[in-house]
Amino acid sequence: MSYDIAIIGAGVVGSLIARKLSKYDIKIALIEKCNDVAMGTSKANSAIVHAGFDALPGTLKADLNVKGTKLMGYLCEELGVPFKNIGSLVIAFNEEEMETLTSLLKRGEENNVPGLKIIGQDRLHEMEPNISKRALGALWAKTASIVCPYELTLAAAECAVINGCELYRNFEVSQIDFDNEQFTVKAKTGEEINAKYVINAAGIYSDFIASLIGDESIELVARKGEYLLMDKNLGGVVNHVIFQCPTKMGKGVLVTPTVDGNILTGPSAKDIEGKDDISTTSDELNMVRTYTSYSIPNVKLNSVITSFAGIRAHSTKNDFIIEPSKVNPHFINVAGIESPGLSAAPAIAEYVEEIMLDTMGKLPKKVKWQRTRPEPVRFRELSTVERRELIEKNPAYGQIVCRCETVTEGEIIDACHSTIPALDLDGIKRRTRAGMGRCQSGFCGPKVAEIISRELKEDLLDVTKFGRKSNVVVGKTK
């Protein structure tokens, strides 16, 4: 197949770029090596839309963070993605850290972050009653928010597909050739596509993808962060995103509500050799517990329902790398997108759009471009009357499969037949929240596997957790 543009990487950045470019009358391929979109950093991060006071003035990080944060609320409303503007607090425990807050305030003002101010101890404890009594003050940023990053990624990718973009899953790029002003992008399986332009949004693997055309300019460090997710019974323990003062390794351990009502704390920060190690360790998680208790001493750490890890693509240049490759100007690198990459993602998409228009020339726009995507049913959020009406139309919505999150069989069936169908248990989990609750799929997992088998017409033995060889059932006992 031949395309005008091939985008490698269906994370939040690649998917939003695909959506942005899908308004033009061109052929686009969105390529993902995994079984679903949002399988890398986009599914395992802090889910914070940062205000923008942390990045150094004059960097792409600073500029695109502030612009992206301004765009995010509107974008999420347009795509039907959970989003809450709750603000953030960076807390200080001593006079030296209070001086750090002053520096962050000045930096934020240079970055044109609106509504920043330093608050004292009394106001801080009024806003956050459970905060440590040792906290002397905080930097308040009212524009900070929380979002669901994997739902944002899915919604953007679905919107792109609705507008004609073609999604390739399980397409692990192993070779890129260039001849006669056209790239040939080859997968390990032997499958290949052709494209006039390639956008490299491959996350932690963007250095490897660039190297396939002989571009060795990108140097990335894999920085792993481990998190703890707590039960919804802790809802209300914090009202805002709570940061500690940043370090050279990042923004430190935070405590935040999620858009779904849980409490998330983390991440740790450890540079690792490989790119795929998302295991968790007792040492790192204990460190997260310790730092969490500094901020919120009375948090019930026995309410943890799961832990997970994500890997950030830290650039040795300490900034985003978004530019045409010096090896081939038809190859656009979008690399080193670590925090605040999620916050900046909407603005990164616009920035890449401008690069493509400069590179390709004026592009014709489609007569009809659909800005939205069909918003999924969220049974748990409906009123009793709305639930009754839905069940009357389709009895499958009356069958609760996941009791922890109140997810129905109807929602799971919808996910199996959506614009970008869920192909595995984790795909269902990200689309519906079935398995996200207290029991972590302990009760609903087998039923979800049966529904996937039935709806996708595949043998139950072939149903996987996340694709490849992660089979859920390995044999029959009788």
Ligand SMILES: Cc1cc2nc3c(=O)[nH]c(=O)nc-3n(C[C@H](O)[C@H](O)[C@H](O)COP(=O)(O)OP(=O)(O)OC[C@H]3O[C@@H](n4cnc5c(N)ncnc54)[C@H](O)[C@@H]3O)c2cc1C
Second form
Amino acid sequence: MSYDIAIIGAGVVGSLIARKLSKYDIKIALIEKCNDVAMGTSKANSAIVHAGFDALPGTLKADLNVKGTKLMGYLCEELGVPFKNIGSLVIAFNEEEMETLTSLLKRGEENNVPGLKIIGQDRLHEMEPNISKRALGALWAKTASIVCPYELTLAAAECAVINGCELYRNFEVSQIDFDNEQFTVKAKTGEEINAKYVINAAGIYSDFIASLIGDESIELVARKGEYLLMDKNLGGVVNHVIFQCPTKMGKGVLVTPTVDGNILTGPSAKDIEGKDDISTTSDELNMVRTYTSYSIPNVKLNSVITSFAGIRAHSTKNDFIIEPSKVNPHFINVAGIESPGLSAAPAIAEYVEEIMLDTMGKLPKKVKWQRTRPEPVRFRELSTVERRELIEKNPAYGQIVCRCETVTEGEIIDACHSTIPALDLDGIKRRTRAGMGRCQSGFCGPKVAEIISRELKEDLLDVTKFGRKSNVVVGKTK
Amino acid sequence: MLKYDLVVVGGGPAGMAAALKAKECGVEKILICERDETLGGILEQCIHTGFGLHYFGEELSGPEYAARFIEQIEQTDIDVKVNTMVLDITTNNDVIAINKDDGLMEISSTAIVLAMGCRERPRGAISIPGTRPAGVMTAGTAQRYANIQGYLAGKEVVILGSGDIGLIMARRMTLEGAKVKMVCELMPYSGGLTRNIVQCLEDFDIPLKLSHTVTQIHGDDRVEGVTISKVDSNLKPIPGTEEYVPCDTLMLSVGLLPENELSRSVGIYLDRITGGAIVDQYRETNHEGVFACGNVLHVHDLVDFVTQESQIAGEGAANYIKGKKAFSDYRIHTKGVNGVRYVVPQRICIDDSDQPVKLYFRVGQVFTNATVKVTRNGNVIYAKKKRKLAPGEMENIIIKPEDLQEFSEGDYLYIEVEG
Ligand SMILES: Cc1cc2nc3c(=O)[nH]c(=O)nc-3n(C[C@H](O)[C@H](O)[C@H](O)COP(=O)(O)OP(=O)(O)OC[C@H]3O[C@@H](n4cnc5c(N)ncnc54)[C@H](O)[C@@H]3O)c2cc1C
Ligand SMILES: Cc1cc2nc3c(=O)[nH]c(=O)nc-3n(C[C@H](O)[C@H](O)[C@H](O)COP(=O)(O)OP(=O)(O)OC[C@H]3O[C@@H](n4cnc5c(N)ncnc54)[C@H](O)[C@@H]3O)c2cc1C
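Can you return the structure of this protein in the form predicted in complex with this ligand rather than the form predicted on its own?
What follows is the entire complex, opening with the chain shown before.
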């Protein structure tokens, strides 16, 4: 197959770029090595839309963060993605940290962040009654929000696909050739596609992808961050994103509600060997617990329902690298997209669009471009009347499969046949929340596996948790 | 709107026994809502024997035990709706439920019995670090694959937790041709019934490693192995004792959690230890007309006790419906101290009843040759020697009605172990 543009990596960055470019009348391929989109860092992060006072003024990070955050609310509404503008608080425990707040405020103002304010102890405790009594004050950023990062990625990719972009899954790029006219992008499996331009949005692997055309300029350090996710019954413990003052170690451990009403704490920060190690460790998780207890001392962290880790793609240049490669100007690097990469992603997509128009010249627009995608049914969020109507139309919505999160069989069937169908248990989980609750698929796992097997017409023996060889069962009983 | 005198949420052994008892006591319109395809609850999965020894005096399999109750229900005019999930209960005891055929139903009811059972604790609840591959699952999940769908969840299995489900699955997986390498138990004793340890582990030469836990999970796609470690007396892993055990499955049997979302949503007070509702001797919760029994109230190891307890709740609900019994607001509290982890019921209404009150309790550690004592204002009103008390076995004692007189509102009855 031959394309105008091949985008490597279906994370939030690659997917939003794909959506942005899909409004032009060109052929686009979105290439992903995993069994689904959003399988990299875009599914394992803090899910915060940062206000934009962290990055140093003048950097691409600062600029794109503030712009991206401005775009995010509308974008999520357009794509039907859970998003909540809850604001963030950086809390200070001593006078020195109060001064840090002042410098953060100043930096934020230089970055053009609106709605920043330093508040005192009384106001802080009024806003957050469970916060440590030792906290003296906080920097309140009203524009900070929370979002569902994998749903955003999926929605963006779906929108792109609806507009004609072709998604390749289980396509792990291992070789790229250039014959002066076009690239041949080859997968490990031998499959290949051709494209005139390549956009490298491979996250932590963008250094490797660049090296495939001989561009060795990108140096990434893999830095792991581990998290604890708490049960919904702890919901309401905090109402804002709560940060501690940044230290040399990083932004410190945060505590935040998620868009689904759970509480998330983390991340730790540790440089790692290799790029695939998303295992969690008891040392780092204990560290997360300890730091969390500084912010909210009286909250028992015993209702953990799961832990996970994500990998930051830290560039030694300390900034995003978004530019045509020096080796080949038809190859565009979008690399070193570490935090606030999620927040910046909508603006990164616009920035890349500009670069493409510069490189490719004026591009014809599609006559009809769909801005959005069909929003999935979310039974748990519907009113009694809406639920009743839905079940009347399709009785499959009357059968609850996941008890913890109230997910119906109808929603799971939908996910098996949506624009980008779920192919495995984790895919169903990210699309419907079946298995995301407190029992973590203990009850619904077998049922969901059965539905996947039925809907996708594959034997239960072939159903996986997340593709490759992650089969859920290993044989038949006697 | 549908109208019933009693709606029972959950059609496991608890829900069935409560409904039958209420019928026997003369309640007219009764409905059982069960979200699975059949009545029977967790029993439908338990095809091993060991049910009914106390209640029927014979050893039945789970489905056999359930079948006895299902048959009785069929002979009554109790309505049953399967594949029906109760989503909500309102403050005036209306029940919101859904299924494929009736759609969304609003059912008005005088009384409600909560019998939703419990679910297994997942990996996250005990925070085992490592990778997150396929092949980490609760014993109940593996059981579902095996019994209902006919699939084998793993070939080389390590089981964490020696609760009954874990023990029974150790035997089951072995019989199905899997190799169960070991059962690791964090505590220095097993949480399961002695008979299960003998019949499920010893008879198959499966090692039970006490004071051991899994400290890491390995493998990218499917589990490739686990690291186990010995733990000290504070249950912390001892560095240097790590051992790598290759396997393709880590099965968890690390406890059950009562399923109380519904209870919480109507504002029922829950006991921090049991995870279930706080109830009086009739199993009524703080929400008038709402009763609870079975595993949703506290985790039982024997279904026979579930049945007994649920009959109490069924009778309580019947009396409430008939207005026969003015439930007294005059209550005393029960409390487990010195080795007793919890007591159910947590409240006792002092009324004109001449019935004895049975208190169920569990200890927090193993005791041998100890005395169980019940005291009131410093006076011992009950004492009994016990050869062995273990956290895995639920105990009960009976308090005579005369011992409940002369209490004042809010007094405490302490249950403790000495020795
Ligand atoms: C711990 C942590 C916390 C964070 N918190 C926040 C936050 O709160 N707010 C915020 O704004 N940002 C946050 N970030 C940053 C944000 O998550 C990332 O910047 C963003 O997700 C990066 O998206 P991406 O699309 O570049 O990368 P990814 O999501 O990693 O996508 C890259 C994709 O490329 C694919 N790929 C790789 N190699 C190949 C190959 N050879 N062939 C084909 N496909 C390939 C991968 O499978 C992957 O799907 C956080 C990051 C971390 C690690
Ligand atoms: C694997 C296992 C092995 C066991 N082995 C033995 C043994 O050998 N011998 C023995 O005597 N005991 C054994 N037990 C214990 C005993 O079987 C249980 O304690 C007993 O089944 C609990 O009964 P229950 O009715 O409270 O709960 P369950 O049997 O769990 O029934 C609860 C029912 O409520 C339904 N429900 C829940 N929420 C809703 C809702 N919102 N709407 C509608 N329906 C709902 C559920 O689907 C379920 O069917 C074992 C238990 C397990 C789990």
